[in-house]
Amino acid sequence: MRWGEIIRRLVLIPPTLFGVCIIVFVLLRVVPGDPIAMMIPPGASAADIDRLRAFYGLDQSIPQQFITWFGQALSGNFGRSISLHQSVFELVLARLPATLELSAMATLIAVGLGTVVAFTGVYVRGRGAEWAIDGGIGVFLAIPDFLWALILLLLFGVLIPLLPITGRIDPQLDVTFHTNFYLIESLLTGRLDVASALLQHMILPAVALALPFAALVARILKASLSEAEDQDYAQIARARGFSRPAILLREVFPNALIPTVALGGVQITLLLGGTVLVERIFSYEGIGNMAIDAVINRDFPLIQGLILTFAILFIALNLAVDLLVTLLDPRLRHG
């Protein structure tokens, strides 16, 4: 992709917030249900149920309401949870960080054992090795990332209660964050008792969300391997008696990673889409497993914020990929 194609992107990601903020906005007032009616207590009157509506707006026309929160969103204002009765905003960015620490995680977990696996398939190709590596991806593949959730949390919570199984960090620590990148921080000031106590908690949902991710890296990065080892300029190298673990990673892995990249990257917005269960699984304290609540609570404030925020990271993460693909890429970035 050329850099005038990444301009182009970046001028239409305003008007495609918009649509999206159209498209939830309106959908969420026109199917069943009432928020006001899950909230109001026994007993009340209609003149109370008619001050809530008011108090969130919800008297209004549709259009009138959009115009009103869209008004209120682009000075930063998103509304007020209806269930929490908290900015929807302070709410969003103080879940957030534990979403992304996951889910970096996760792309770290599956990028190195999908490339562990993707090599070691190359390098056996040929041998009945590679029959039994191309069905344990097929396999890992096929599952999903919260049917790997519910098989870790019954291996390591009820057959061999290894790790943590619910929320982020042992609740009788007793540390103070200043930031809510609580795995970030602790690593940059040196306190290694809680970054371990953090990962622990982290690494079941990581996993499950990374191994699928995996198996498509693997997938990938085997098939991109194969053909590029077998082109031109290999066999020149085999030819002048370099070896072939040299050949795989000085000759043809470069090549085999745009592709690879290009294709996988995809798969990270997917990744972030399924933090959502596997969130609610581990009773993970992030903006998958609030957006859970936020729809069976009907909280409109809060699904709006929440979906903004979803389509704001897939947004940006394809964005990267492209960008990224076109610095490994040098037809693109010269063209």
The other form holds:
Amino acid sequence: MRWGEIIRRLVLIPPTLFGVCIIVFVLLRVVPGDPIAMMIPPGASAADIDRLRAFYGLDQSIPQQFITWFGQALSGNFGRSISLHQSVFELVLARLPATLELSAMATLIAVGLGTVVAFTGVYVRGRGAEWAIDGGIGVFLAIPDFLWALILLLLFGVLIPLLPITGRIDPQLDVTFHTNFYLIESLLTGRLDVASALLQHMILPAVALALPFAALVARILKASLSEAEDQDYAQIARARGFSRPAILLREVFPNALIPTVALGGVQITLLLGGTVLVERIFSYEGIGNMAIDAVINRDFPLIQGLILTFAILFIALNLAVDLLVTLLDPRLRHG
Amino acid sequence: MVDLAVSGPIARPSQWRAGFARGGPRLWIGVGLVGFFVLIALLAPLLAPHDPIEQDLLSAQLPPAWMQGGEVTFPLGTDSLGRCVLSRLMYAARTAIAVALIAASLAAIIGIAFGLIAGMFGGWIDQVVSRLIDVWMAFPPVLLSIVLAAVIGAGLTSVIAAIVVVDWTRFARVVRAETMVQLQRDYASAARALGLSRGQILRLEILPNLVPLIVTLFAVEMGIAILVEVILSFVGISVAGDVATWGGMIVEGRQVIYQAPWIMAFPIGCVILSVIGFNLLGDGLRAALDPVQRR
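Please supply the coordinates for the form predicted together with its partner chain, as a counterpart to the form predicted on its own shown previously.
Then the entire complex follows, led off by the chain already shown.
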């Protein structure tokens, strides 16, 4: 990934987002189920219904609706949610921090866990334990986040009720937040009791999201470490009498890091996409949970806004990973 | 020389055996698990102790037979409507395997077609297909499948369509890249030198070499299809209530998770085992069919 390539990718972002907008817009307009019908009180007159339809712009043709919506979206106005009667932009902005905190926590857990497993796997290379670790990685990779969520829910919510299984924070906890980054804010303001309550709610969904990703990190990193350890420089370091852990950490790890970031980084989007169901399962108030409600309520403006949000996050993450790889890899940096 | 262009690798029995040996335990366990579920799916009407939709409200939420209060006639207990969990699991296996087969086949056909065309012809055709894949990849797959299923409405068709529309890119991306790699190989140049048309090269030369890859992807895709059904059940847009599906059973069980956790646990177990089975099968097949790619 050279700088020219990154510029090319930047240029491709607007058309990609435009494509996403068009597909979502057209898809939603052929949905059976009328959002207006779901919000009117019984006994509303036909004139009332028409007025509401006109208010949300649903009386126009699909291309017309798209032009109106797209024009407004360019100026930062993503319309009003039909089911929640608020600005889509504000709704998404209010919920997004919850999802970002959850995903960041999950990524931290995954990277930590994956790195430890990868190093253990490489360290026991060639022994029976390696076979067991590879098998374990395979299993964890095959089972997706939402199934882990269900398993964790059964294990630690029901069978051994250790942790709360719904929501982001206890409703009886009396705190007011100035931002929607609850965890970061409570940590910064020193409210450790609040932070621990938030963490207790976050840990199960975060672990569920993290497990498949951790397995992925472990698999890629382990393969890269094995490959790097077979290279001459590692063998020479060995011959000079450095211990194996020292070689793995200081010589092999930096070189194994690049392919891991390149291959694994892209998959963070999978983790982010996984929040949709995992948040649903744990009733966690992020944008994923909101998206499912929006689909169920046929809330067109909100679905559009949410999918666009996810698309922007996906593209931004991919780009960030490419940048990181370019910065990490001296060959590409100077290439 | 002419033979060179048309003769493909012919699998002899000894090669099959060698392939199975290369696949190792992954292949065996995968074949075993998938075979187990396929067998259950085929034989569900013979094996199931009860009619899967037969309700017995007097014996609702019975625990499995080995737990206190369980009955032998309901080996894995009953759900909230008093339906036999074991029978429903077996019939759900039928739905799962059928959906997985159809959805994976359709996704494969569409994805392979797009991938081959893009890889073979390059130029603006490749640009169009690649941009299309880019746009698709920018969607959260779960959300896209949910929106799609909402578009088409509840039902098995909807589940299958959602899987196909979301996942054709998986085949398209891999097939496109691999076609480009294969086209660079000497045998493709040789075929071109022999005067074979593009269509012939694709059909006779490239496609046979893509088979190991496609078979592997196909097995993995079947596992994914089973998962998508569960996802859609969670949003209530999978199949109608009386058709037994693992996803539907999980969602029903979720509602009584505190009173009867086993109702949810068994279908989760089935989904996990079948998905692991398909993944191991895919991994094993890759190793068995293509010694070059063996890890």
